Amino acid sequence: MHRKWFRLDNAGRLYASVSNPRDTTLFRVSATLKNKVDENKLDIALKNMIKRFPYFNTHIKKGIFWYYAEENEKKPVPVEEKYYPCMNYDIIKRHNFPFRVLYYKKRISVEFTHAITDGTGALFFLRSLLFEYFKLMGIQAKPDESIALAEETASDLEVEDSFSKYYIKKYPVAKRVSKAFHFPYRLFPKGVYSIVTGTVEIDQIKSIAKDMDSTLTEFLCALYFKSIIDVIEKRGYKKRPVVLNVPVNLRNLYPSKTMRNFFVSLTPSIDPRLGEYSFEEILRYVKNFMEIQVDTKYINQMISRNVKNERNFILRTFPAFIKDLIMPWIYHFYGERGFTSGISNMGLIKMPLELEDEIEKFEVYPAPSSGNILKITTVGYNGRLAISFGKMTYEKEIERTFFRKLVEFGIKVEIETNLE
């Protein structure tokens, strides 16, 4: 029997690659219902709308040379959850699928490897899901295009590899970051993975960073670099270049509709062995970077030196085994050692007028990274946003400070922890 396939674009060979018990690629896109869920409606739900998606009907498979996504004969089923988000799932092991679908009391949660899509196709995938879910439960809605339907057939569109679409074979390649700040905490053991999360009115801090004359992910770029400086001065860290990892949606500069990874990372730096920084002063180089980074001219570098790096020759002539073997350390030397760490702002979810009352809340958590202890990912919904810490340490410092500069904002927060 012929099964399609599918090629991973190159941000999804690098993560097939590195994928290992501990930084597993997963990362989590969650909603928290108003009621129970129901198992079995759930169920069928998922074997409805898989038809929908073929590329994530697949089971990621090792070439010669390459890992790439073959079509899965068998069938997704939702999982009860048991173990900490984001963590003992082989995303390479056979007939296992790039993503799982979870649920725990009202909460449904779906975990994709970063090798398959990325943010934007995760919550595709879990508006479609609960779409159906909520049919199924007897609830009518009307959907949007932020819907798929399962009856749908999937468009061509969405399987498209933008990075090569959009590569400009003689551009110039951006340049990459010296080595960064990094947290001198100590690790988790293998298997363990914890969430803090702070919710607040968006509202209110949307009208804060305004006044301030910037975005909300500038405010919250701007807060973030501020926390983490504080704490260096604080504990007295050897002082290195503080790189944040802020991905960048592309398919709002370029008129791409893949349901593939097509984001990179924009890398504002705060050099805290030059002096010291007022909020004020971070939070106007953040906001200066940002608008001049957030240009397709500096965009198309980023693309150029992501694809020329998936086409050298020598590398690809190298077989998958040996890559499997090179591409951690190129992953660690030309990418996690440049970051201190990441922040992600998902944007605002809406759902059909008809299915907010029967969801709480939405929650994005990040991938987790041995190269990046601690990561941030903000999403909101229904007038409250969810800023989430993902980390693989005991040390709370970090967050405690981030969430103490809100409260000296005049922002409530309310936070909770899957690990006390």
Second form
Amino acid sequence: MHRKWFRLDNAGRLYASVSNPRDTTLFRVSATLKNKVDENKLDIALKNMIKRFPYFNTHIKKGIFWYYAEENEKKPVPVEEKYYPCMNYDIIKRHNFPFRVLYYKKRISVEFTHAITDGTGALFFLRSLLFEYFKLMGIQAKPDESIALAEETASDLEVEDSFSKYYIKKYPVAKRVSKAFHFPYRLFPKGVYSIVTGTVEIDQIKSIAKDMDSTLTEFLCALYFKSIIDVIEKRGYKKRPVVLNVPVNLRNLYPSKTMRNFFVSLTPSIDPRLGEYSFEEILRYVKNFMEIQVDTKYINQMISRNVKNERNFILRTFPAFIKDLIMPWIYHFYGERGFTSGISNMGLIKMPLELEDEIEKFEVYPAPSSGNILKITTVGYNGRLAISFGKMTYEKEIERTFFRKLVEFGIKVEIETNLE
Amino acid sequence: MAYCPKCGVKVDQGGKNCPLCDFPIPDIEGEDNNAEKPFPTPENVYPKEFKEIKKRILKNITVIFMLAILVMIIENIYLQGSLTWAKYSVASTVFLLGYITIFLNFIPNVYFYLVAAAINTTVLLFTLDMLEGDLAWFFSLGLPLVVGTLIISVISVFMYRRLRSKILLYIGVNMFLAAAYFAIVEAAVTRHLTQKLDLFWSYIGGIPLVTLGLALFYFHFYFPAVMKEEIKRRFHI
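Show the form predicted in complex with the partner chain, please, the one above being the form predicted alone.
Every component of the complex follows; first up is the chain already shown.
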């Protein structure tokens, strides 16, 4: 039998090469239900659903030159959660799916590797899985377009490599950023990852953002900037530009329906060496930056830079095991070295009305990374915004400053964490 | 519902420390304590897996070394009729395996590693010396050199931890150590060859080193302003 296969996309190739026990490249999307999870039903739902997602029904294998995804003959099985989030899973191992489905008490989590998809694809999968699960539980709901049904077949558009499609040859590439400020904290031992989630009311935070004439993402970004700069000032850390990695979902800018990676990172940066910044100043900067940068002209430039590097003839001819050695280095010097941290807003999740009574909340956790030891992802659902810090250090001062600032704005914050 | 008095954030239950600032949050309501924990008590299998991998590596290396030893013995007996040179290569291979074992069980403690490696080396030298019939050079040459190297390297590592930020002092200390090592080596060699202590070359090497080390100490604690000015004048860019 001939097994199907496809190439990994631009970001995926990089992530496959840089994954290791610490930087697992796994990020988590999870839904907390109102009732305890029925693992048998979840198992059936997953087995039904995986047929709809041929591009996730794969395992990542190493070719001579590049990693690729090949059809997996095994069936995915949900397992009970017992490890730290996003840890202890080898994405390159034979027959290991590029994702794993976990359940614990009331929660269903799906951890995807960034090598295969980004947050949009992962949420699409989770929503469809939840829909199928509740169908088996006897709750019928009307599916909307962001939910796939088990009976459907995937369209080819979902597998498309949009990076390659929207790559323009001979486009002048964007210039690179220099070394950013990095948190000088000690790392956790390998295999440990900590999550701190603060939940706030969306209406409350949105109205405050609106009063300052900004969007939610801009507001959170500016607040995070301010928190980091305040900590640097207070603790006297060596000053360097603070650069945030803000991924932008390109499906809103390009007519793409792909369920694989399709994002670029914007890098607003503030240099604390230039003087003190007020919150309003930072917010104005972030706002202007976003308005200028979220433009296909500049985005094209970033896509072109990424794809051009990948298409580099010399890099392509290196065997995969050599790439394994040099890619982490490239990733460090041209990627993470230039960022202080990341903040990713996954937007609002909407579920069919019937299911909204069954699902309490959604959460998204960022992928652990030893280069950017602290990252934020936010996701909104049912009027509440979950702001998750994923971190690889015991230090708590950044998230403490961040959440205290939110409280100062009069926003009620509820904290939950996996490490006590 | 409980609030942290310092951060002002809400946590799911009181009576615990604040997840942000570790401030003990009072348990006011006294109920709700059986609230479900949202996370399992996590298990980290990484150290276990890593140990397994190291064990597997050691097993493979052991098998390869055993085969090598077998080949050496057979070849020696086949060619010479009795065990002659193979004694030495077999002993060396066994102790090489010892080094690898020490390295793979590498507890992140450099003192342990140094002492273990020194013991292994001592026993290797003792064995090699024994194989020749009687102990000819082990006590006069082998033991003093190994012990000297061990002491010098332990002091150097210890000093590195103390003086990491004071690089001039650290280099100075290492120069003293090098001078001392010269003396140890020459003392052991001359005692072995002529049965008496006769230091000569270690003075030639040691005196400049000690002087240089003292100079570095001096520059660390007192750098004359005149000289600073002079350097600035000559080297300003």
